[in-house]
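In structure tokens, one chain follows: the form predicted on its own.
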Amino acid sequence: MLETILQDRFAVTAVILFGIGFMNLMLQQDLLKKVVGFNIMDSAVFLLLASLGYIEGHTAPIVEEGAVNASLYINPIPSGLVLTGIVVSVSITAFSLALIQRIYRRYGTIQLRELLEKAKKEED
């Protein structure tokens, strides 16, 4: 059991991080804390993807001229997906923070319950 956990330590860490981020996203009322939870979830997914592409003892996929054995390299596709995901994650975080700033200027709070109460009062 312990041997399996140690062998899959990156996947286990990714699952734990994802759970922490998800619980933070669901339980927090502060919008900034929700963005932090979303970023923790993103990081967990990136860790999982990077760990799936890594092969112990193999090197980066920089093929030199005359290389014979291509099986000695790690898989480059998860690394590319992680880099693309980081760019998307940063963009979504920037947009979310700008949106939270606009919400704060309009309503004077970033607490979800207070926002829902104020929005309900505006409807009436």
Contents of the next structure:
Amino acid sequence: MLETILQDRFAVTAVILFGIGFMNLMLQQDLLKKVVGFNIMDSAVFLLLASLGYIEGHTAPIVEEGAVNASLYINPIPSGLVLTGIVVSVSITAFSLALIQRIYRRYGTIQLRELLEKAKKEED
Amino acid sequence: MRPLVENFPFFCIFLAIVAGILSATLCHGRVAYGLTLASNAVIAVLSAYTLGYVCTTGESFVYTMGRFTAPFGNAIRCGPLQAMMALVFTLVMATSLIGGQRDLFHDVARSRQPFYFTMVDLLEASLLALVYTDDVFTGYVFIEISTIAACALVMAKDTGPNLIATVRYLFMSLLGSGLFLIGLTILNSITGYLLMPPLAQAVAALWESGSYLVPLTVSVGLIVAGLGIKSAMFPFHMWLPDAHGGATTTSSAILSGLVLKGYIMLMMTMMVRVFSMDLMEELGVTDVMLAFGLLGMIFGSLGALREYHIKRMLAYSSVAQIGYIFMGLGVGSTEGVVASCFHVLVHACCKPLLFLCAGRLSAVSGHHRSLKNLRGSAYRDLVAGLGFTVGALSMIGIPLLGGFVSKLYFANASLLTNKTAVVLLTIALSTVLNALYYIPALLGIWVKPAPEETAIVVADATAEELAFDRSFTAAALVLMAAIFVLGIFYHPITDVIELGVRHF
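Switch from the form predicted on its own to the form predicted in complex with its partner chain and give that structure.
Below, the chain from earlier opens the complete complex, with every other chain and molecule after it.
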């Protein structure tokens, strides 16, 4: 049991982190904390991806002039996915922060429950 | 040497992205609007040409990006179904833009209009990519692009409630795409592929050997749940009514009619091409989808029954219609998938028509949105009234209209399975419920109230808004014609869909 956990320590950590992020994104009332939750969730996925592509003792897949020996390198595809994922996550974070800023300017709060009440009043 | 036409799907996606970037550099909304329409027109022509090509060859083709062959490169796979969806999505997008034009330039601040069209273009690109892609990670990236673009379309109107609806929509979407991403990661870790054909082989091999069944099940569940949240599958639909109901007319039409369908198309691709329907059935995923679909059909309609705000009523009705699509997928047979695809088309024509007409009806009633204030509004714009009537009757499922044919196909698909009774009864119940909220709405817009009441409402409308709206009329007529075509000459269309599902 303990051995398998140790062996899969990256996966276990990633799942725990994903859970934390997911619950934060779902349950937090504070919009900013929701964004933090989203970032934790994404980082967990990146950790999982990076650990999946890693092969003990191999180096970064940068091919130098001359012979190419695939057995020297780690799996490059997950690393590529992590890079793409980071780009996506950064842009989404930027977008949501801008949106939250706009909401704060208009309503003076970023608590979701209060916001919903205020919006309802505005519509009536 | 591949024929030139096989490059067209890629050209379409690329063109939409380029048009988006160009729109952002323009300073006049009108110019960006023209550019977007022009790019949509070109994409529609290219897609029509592609559709003609794949229908004559009767097969799908794979287009690899650059010269990297599978499993290293990125690829597009285009069959009859994909080409048809791309064509319909593009045409509906252009029609929505034309039909909601007046509201659009009224609701969106002048300085931000070019950016609105940037987002429309990016949305178009991501819809096309979601339809065409043969690579799951590309699918993920375009899911996120369409999330941002769709949120921007919701918030374009920039009122308080709109911003809050956007933020709720955004977080729900992030939840969905997060689940999709981790599902993808798990799938990649047990198969080692991202391109769909080798992925499908690897999944089949895993299923046969019986190894890694738990991770496989988890990843299927996560991917379906993630895309389900994004396409407003019941019970994950709470964000939809505010987001779709509050936005400007064009945005509502595009979001309800098209954006949800992009995710559904990706989900279908994953289910049919990667996992195969047999596996989905063995894992019980189709049963869950069927249950959620049926519940969505009922609860979406019940939600609509309670609404007095016309656009939110339409948004709830979208939840019910999405329920139909999931029901078709949940039946678990090829016929079910065909019925779902047909319903995607019907809903993609019907809902934008309803939203455009609702927007126009409320524009001639001083931008009042509640049904009470829209009484008799159909007489102030006859085409809007007629369009709303045609759309609503199609939603209820009156013969000669598109909605009837899709219900027929759903019922037919269920006959071959052991779920016939529950499907047929729910379709019947849902039809009654649809009628219960659409018919009062129809009576509301066609029955003339007392003249003094009308005078109060019309006093809020400017002469400019009451004037004849040429672009709206054209768009509404086109969509009405499309609904009649789907309801009468549906055989050629379902033939193409069947061919497409065979060569998914």
